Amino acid sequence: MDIAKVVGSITSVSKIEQLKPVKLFVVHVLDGDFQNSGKYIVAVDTIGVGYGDLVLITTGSAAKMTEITKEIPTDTSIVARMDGLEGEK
């Protein structure tokens, strides 16, 4: 899993049937110091996030392990919204 920040949403009228019921967001992956890494990814929202939220994303085959994404062609899913972060930097 990686930590990312939701920085945008994607609106698309024309898309495959499997993607019609889900929201797609652009997330900015954060590095080990919780700074912008320069990497942006489109992710399927599985929990109902919003712009500016810090989230956990999962990629690869793990992205398809939710009830929402098991039949969707995705390799990145938002699986948690971060309410806080504790520990050493």
Given for the second form:
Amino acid sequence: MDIAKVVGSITSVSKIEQLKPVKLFVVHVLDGDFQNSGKYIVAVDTIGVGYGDLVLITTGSAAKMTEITKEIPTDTSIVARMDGLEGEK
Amino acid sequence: MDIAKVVGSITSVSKIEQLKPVKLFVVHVLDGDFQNSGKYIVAVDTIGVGYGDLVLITTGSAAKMTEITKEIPTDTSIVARMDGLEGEK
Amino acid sequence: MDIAKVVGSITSVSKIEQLKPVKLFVVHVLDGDFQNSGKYIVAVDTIGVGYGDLVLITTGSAAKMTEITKEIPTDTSIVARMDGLEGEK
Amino acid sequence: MDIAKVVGSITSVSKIEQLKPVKLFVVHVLDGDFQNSGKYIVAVDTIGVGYGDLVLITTGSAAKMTEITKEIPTDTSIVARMDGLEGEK
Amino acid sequence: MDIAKVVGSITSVSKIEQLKPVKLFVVHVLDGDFQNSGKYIVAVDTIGVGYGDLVLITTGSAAKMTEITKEIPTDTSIVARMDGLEGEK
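Having seen the form predicted on its own, I'd like the form predicted together with another copy of the chain now, please.
Let us now look at the entire complex, which starts with that chain.
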């Protein structure tokens, strides 16, 4: 999983049926120093996030392993809000 | 998912049976500033797009989770047209 | 999927049983300008290609979704020969 | 799999149910010279690790193939502690 | 698949049960000119290799499609020894 920051949301009228019930957020992936890595991803929200939140995103087949995303063709989902970081870092 | 721009389509006579009914588009993946990232991908269309459209592409096993692509060996599918972007960005 | 050029083939005596019936080609992945991107991949052929052909390769679990590759532990398969490109590009 | 060093752990209150029972560690992926590659990942622990440990991480669908992670939407899991390296390197 | 060179093996006491019966090798991924690309991976051996061998590695879900690896949480497996390369390259 990667640590990312929620920065926007996508407006889309034409999309496949499965994507219609979910909210699509644009997140910036953070690097090891919690700075913007320059990489963004569009992710399905599964927990209820807002702009500016630090979140964990999961990718690949894992992105479809939540109650909300199991029928949704997403390759990236937001699965946790990050409240803090402990350790040596 | 990534945001991409539809720029072309592939003509192919020799291809496996499963790919014959679908339309293959060349898309340029956009970076965080909506500029061409220099990366292109060939994607199966599932919604009916045209050249110049901004779209969302999904990759990996998710690319096969639509009605149109479920039997198709694609690693990338176009699943939404992007109409706008809201938020902090 | 990516556009690639077939440049060689692999000779291998010691390999797992599943790989024995298939032909393994070395392909160079092309960039957005149809130049060699510097990245090569070894791919299983599913359509009958030759050196110099421009082809489409599919990766990940999709690489195993053809009649020829469904029991083969490959992460990349050649699924179409590219005859042309239309559009804005 | 990649070799990584455990450097921290994530504190999170809002997360999907499946992630609640597991411990999430921040690991730094090491390069070929056992130096920090600059890339970090958040991984689920399956063996009981501590800060500073050198570990092996597995990614993609393999990350869900352990007793602990089989129902968990993780794309990266810690599956071994590395005790040594033999060979030409 | 990628072409890689076997350069070492991992010693590990603490690992999940599924990894105990297999041998874990460190391989260096080679670039298009058969030079070390600077990228290494830890791979499960399925054919019996030794240090210095040139091998093919497969990644992702394909890495678990061999008799030896089908229950093993690996994202990379060695599936062939490379004996030669023919073609334009």
